[in-house]
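There is one chain below, alone, in structure tokens, taken in the form predicted alone.
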Amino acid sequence: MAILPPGVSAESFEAAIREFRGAIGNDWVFTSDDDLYSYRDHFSYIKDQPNELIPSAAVGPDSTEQVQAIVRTANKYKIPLYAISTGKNFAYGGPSPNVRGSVTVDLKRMNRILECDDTRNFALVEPGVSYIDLYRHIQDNNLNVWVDTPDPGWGSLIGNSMDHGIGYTMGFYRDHFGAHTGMEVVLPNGEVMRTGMGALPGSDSWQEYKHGYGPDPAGLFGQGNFGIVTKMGFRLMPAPEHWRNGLISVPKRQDLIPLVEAVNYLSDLSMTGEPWYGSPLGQLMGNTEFREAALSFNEGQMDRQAESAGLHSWQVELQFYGSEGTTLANWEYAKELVARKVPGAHFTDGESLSVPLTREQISNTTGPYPTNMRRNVTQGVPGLGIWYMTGRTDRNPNDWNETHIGLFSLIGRSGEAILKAQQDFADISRRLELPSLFPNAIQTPVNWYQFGFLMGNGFGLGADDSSPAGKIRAAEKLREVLQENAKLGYGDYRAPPMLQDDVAEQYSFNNFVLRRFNETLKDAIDPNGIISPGRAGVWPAPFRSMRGGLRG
């Protein structure tokens, strides 16, 4: 092989490969360039460069016992492993490791749905189970539950949860890691551990009480590198009888403050599902006078222009789940609450539909509602429609995003915080000579109780060509954005491997005590540093000199 794990000789690597084959079978150990092609991050800014993060081999275990054997062999030869569930987390690195030459542990063959209970409302699954798989299982067995799905449904429940992914139904279920109910983990020494009530032999309540007794280490495995998760449980949302939506719009920029306050109140009472914020004023950006007022954040002029055009400054779509009567009552209460807080608010009744929706109702993409383009995710139906946003489809024929990196900076959960963040991000864009952001671009809920500003950075961010040098310049712009965001208190909550050290640098309170704490645990639990070294900026002692190695 042209690529070897760091510090591992060709002889040791070949010996490890033989042991992997003996443990899981010849057909499930991959070393050829053709086989490893799918384990590259095809959206990466450093694709085809000497420092591209690619593996030396990949292994495809079919059971927890086979994962244990792989981990023991890796310890023997001090080979770094990088575990993936399905490797579909594109924009955040996909299947690529943090350390070039790692051996990828591809868990997609472990695709069993172990339990799915629609009276206790949970599922217990293996890493290879995708949202589409679980949805089909629910449909085939006429179960009365929904799975809360992210935009692309081909990813793994466990993988999405472990990276703190989000969904679109009711608040508790949207936080996928928060909705997990215990896990089984292969530790770096090859032992198997279960968290929560799973640690009690014979327990029948593993999926009901995830904390168990004593310290709960489950949080260490989210965005962590303390083990390989082989089973995980999730709460499932009971299928409601009815769904309705409604659109609220408010006239002035400052009206966003009481609007967010009201929607937060409704959301925290579990009266409404995912709120979809937006602004009708995007259509005015072609108007020179409005654009100048917007880019200078002249709110009075923006309000006058909006009024002249007969447009409101902000809108939010609310969705309601329950019975027909309760969804109507909650919508009526939402209108009453916002009307008290925002003079001039306008309310548009949406659809009122029995659940489950028909295929035609789900695929309806017409109308004024932000969710119409992604109606499926509001109904617990996974799909791949989000890929229409890329430059690879007839709906979006531009070819600008050959590369793509997701950045998601967290901001406060208030209208004041959103308005301030817009000005802050616009100022950063001007100073770094980046494309101007639409001043009414709305931050989106990351989960039940947090807003974030999503920057889906395709190639072209500050670069003048698509050459390797141009991509490197674009990547450096991203690093500058991260640094400037952090100065203003906006930390990112996830990142691809090439930027994870940069994001980890944002969390520096008390001389990086959080990182030092995590790395102390890492060194104790994984002295050889074999499990995903460098993930989320946590570097074990044998690899710690590699911190920041992708900065050039």
Second form
2 protein chains.
Amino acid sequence: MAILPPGVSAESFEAAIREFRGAIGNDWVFTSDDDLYSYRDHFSYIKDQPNELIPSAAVGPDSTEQVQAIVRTANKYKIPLYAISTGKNFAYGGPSPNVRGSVTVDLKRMNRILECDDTRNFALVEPGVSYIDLYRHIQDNNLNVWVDTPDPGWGSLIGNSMDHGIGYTMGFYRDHFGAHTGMEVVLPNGEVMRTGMGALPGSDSWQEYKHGYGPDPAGLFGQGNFGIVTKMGFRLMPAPEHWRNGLISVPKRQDLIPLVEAVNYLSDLSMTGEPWYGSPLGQLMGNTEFREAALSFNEGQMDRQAESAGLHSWQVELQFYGSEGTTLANWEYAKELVARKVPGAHFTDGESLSVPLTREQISNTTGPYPTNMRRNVTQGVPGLGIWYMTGRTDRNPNDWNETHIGLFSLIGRSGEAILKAQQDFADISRRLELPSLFPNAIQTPVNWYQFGFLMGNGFGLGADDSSPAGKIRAAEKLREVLQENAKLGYGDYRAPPMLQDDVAEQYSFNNFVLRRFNETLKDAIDPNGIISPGRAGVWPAPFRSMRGGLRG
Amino acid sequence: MAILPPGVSAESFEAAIREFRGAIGNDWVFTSDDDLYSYRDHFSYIKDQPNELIPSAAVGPDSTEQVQAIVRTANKYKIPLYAISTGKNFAYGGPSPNVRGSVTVDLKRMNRILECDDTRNFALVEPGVSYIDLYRHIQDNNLNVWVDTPDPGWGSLIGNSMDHGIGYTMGFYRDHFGAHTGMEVVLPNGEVMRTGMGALPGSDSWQEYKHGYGPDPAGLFGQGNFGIVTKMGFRLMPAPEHWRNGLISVPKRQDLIPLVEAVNYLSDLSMTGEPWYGSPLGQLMGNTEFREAALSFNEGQMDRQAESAGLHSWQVELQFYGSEGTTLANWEYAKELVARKVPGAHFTDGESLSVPLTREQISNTTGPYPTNMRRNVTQGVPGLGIWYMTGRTDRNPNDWNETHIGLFSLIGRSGEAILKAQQDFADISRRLELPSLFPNAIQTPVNWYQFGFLMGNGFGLGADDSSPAGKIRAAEKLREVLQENAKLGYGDYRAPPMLQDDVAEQYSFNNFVLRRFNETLKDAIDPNGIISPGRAGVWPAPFRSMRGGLRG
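Right, and the form predicted together with a further copy of the same chain of this protein, after the form predicted alone?
Below is the entire complex, every chain and molecule, led by the chain shown above.
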């Protein structure tokens, strides 16, 4: 299945491969089908189709200098590159590039933890460093900091932040791109640039002041294609001495509004970690009468049934980080505040644990799934438990739709916005005949980003048909969902490569001026368009005609 | 003193002025010396010199559309524009442009508070909105949020954040650019762009998720010249119910190291607002023996003299935001933590106040200057008290050197870095024969940026000679200080226009690759170079030969 980069002759490609081998060694240039197998998205909707997003080759540099050499060669032969860190974000395309035939630049050999400072509270790492790597380094060296990890801990700090990924501890640290502290980037012309105080030779404050001096282009590299990041700093949360959680529930549907206001207040004063919203009424969805009420948004009926079942309508779990005394004070204050705002609110004390946690406390599996897995990530302990939910475990390996199972759209951070979004997403789901019970009237958003709510939608696509044609239809359906969402003002925050053009279409203000602006910048610094063309819908001039080319 | 923009003929300029008048009305285009008087930097080192950075005209648009019209005209006639919000940041050049003869775009008529939400905790404002304006709006409407204000409250939220300005409440909110939530910008070609979720028409989450989708160019507009910002959102801190402060002191010079570690820890867990470091030993600087010890960094001698005077070497004041109970728990924990790390540490309870503060509490002037003024800003109350320190009050109006009184350089966020920087800056000061007693061995940094320390240096320049020639010599001396600082890895975070090229020279990594990268981007989107050419050392091609032109 040997393929070539678009517009590149076999001779040119061979010459480039020879140069890659010369620059980084024979052992680290991969061209055989066997070697390239691991650089495919095995959950892809277009797996084995002629347009599957697979690379022509892969290269594994070990240093910034080797990345520079690769970029120079790519420029010479006009070969598109696609950089991955660990390439394990299977929910978002894994290692697959935007352009079929790209050369994958696999950075996982560059896995050095260059600094990890637990008094100034930062780390400087290379792209191959995973959350698990950093966690182990911290444990081995008894350092007094935590990692803020996303669900799968095998991911790269740099890769995750580059895709605007998230975590589960205190607000500031959960925004992984926002918590970066400057980066080193190999530019499309092969030069090495450092942002922030990294631009000042010999500076001792690179990881402590990200803005540096003058215009800061760092934001262009997140979900972008302006260079290959080879080093990046991140703020680390100090290890608190104590962790505590607690559960709040409120009786009526409309109580969600004051509940969210109170939690926003606590969150924005940094008194709580990630609020985890849910509804105890999920238990009633097996009850036909209740399900009817929930699917038809019959609020009065839902409240009556909740009351007669003795259940509250909404709940939120909060985590607290600090000392035993401060976490208790914060929790007590949370109770006081919510009680003041919501009559009938109920409070359940959770766990109260000294840090460092014991191994037994970390692996404690009591409590309903996914409480325990979730508890680990709120405690800065990376793992792979999430694959219980979306991975291929003991299920049918053809259950291809276990990943890419849905979309996450931004909604307003209020109870009103949640109640409206439920109806909006349910309407779209019904109109487009999606198979799932969700979205419905008890769905809640995630509050990963401290100041934003992300609400799932487009669930269960294609669950009825996992044939190749069914997968393609499912992908088209997802595109329709994205379009319908955008009409109502909902936009997605990330997507696998095959849907990135479609998400980019949502952001159309003033005839796509933001995208046109970014593409003007892109053309200026990458005239051959070799760095990840098409990423997040930004197409450089030489590849621009490929925009939307994956649509059916 | 009629002047013209560089390279523009009198005829072209007149034609442009006519177009400006047509677009925004006769009353809002200023060309007379009288009208332009307020657009000069009256504290400038080169006041009344032939190269003084003064505009050729000023225009006062009232809407985004009018800004667009101005930009289109400027492009047509190749006239450099320089946008100001309120133009009152007199410590950093006030309204003066980087290029003499620019047309000042004064945005202060665009002063609408478009949204101020105290449940989702943000504001969306135009450039003319000052901290005082927003504070009044919040008071008048009984909203439950605070402003995080810099020292002079008459400044613009947008203008201040565009210059990477700072405030005094909780960590996240103190970084005014970092706390932005997306912006609307008139691009150099006159188009209007919105960043973040603003790129999605009809989005309800513009102010709640700043990254938006794909590469985010927002960082290019801070200390930049890539467009004119016409709207911008900011996160607002919820009004806490209680405010409390406390003072910690530690006896010995080396105790600064564990003190900073403890405070970093508290700060990074969001348990305290801005730490305000100082040294009680300032009282001894009148004592010849102590001053000798301090100027020669004789640590043993300093410790002995401090002990015999019954004084501690260092102190830090902390603020706490929350409820009465949580602020108390945080303060008690701060005491416990520091006591554990620093033998002999001393703790003084400060004030403990319910919010909202009464008018009497706000204007309470007990306590030594500048404690009270400082207390106001830590409580989100904007004012103009800072001008006590640097303004022209009852002093000689020729004391021109009252502003631009020093530089602020980033240093590492540790006690070790402070002690080293004191010596480094003192060495430079001595070598360059600066007149001041500072920097010296009791100087402390400011912790405005949550994760960074800024240390003052270059103090007292030119205090000996306020003649025109003396001012020019003083400016040259500042340039020498900047060069010496950079050799030791210290870089500045902001500067007035006349020193911006010099600060940019500090950031020289890889032959100024960051500046070259930014200039490549600049040329791509502003081929005529009309938006603030030279700002932060970024010169567009048509003006590039002017780089460093202000140097003696």
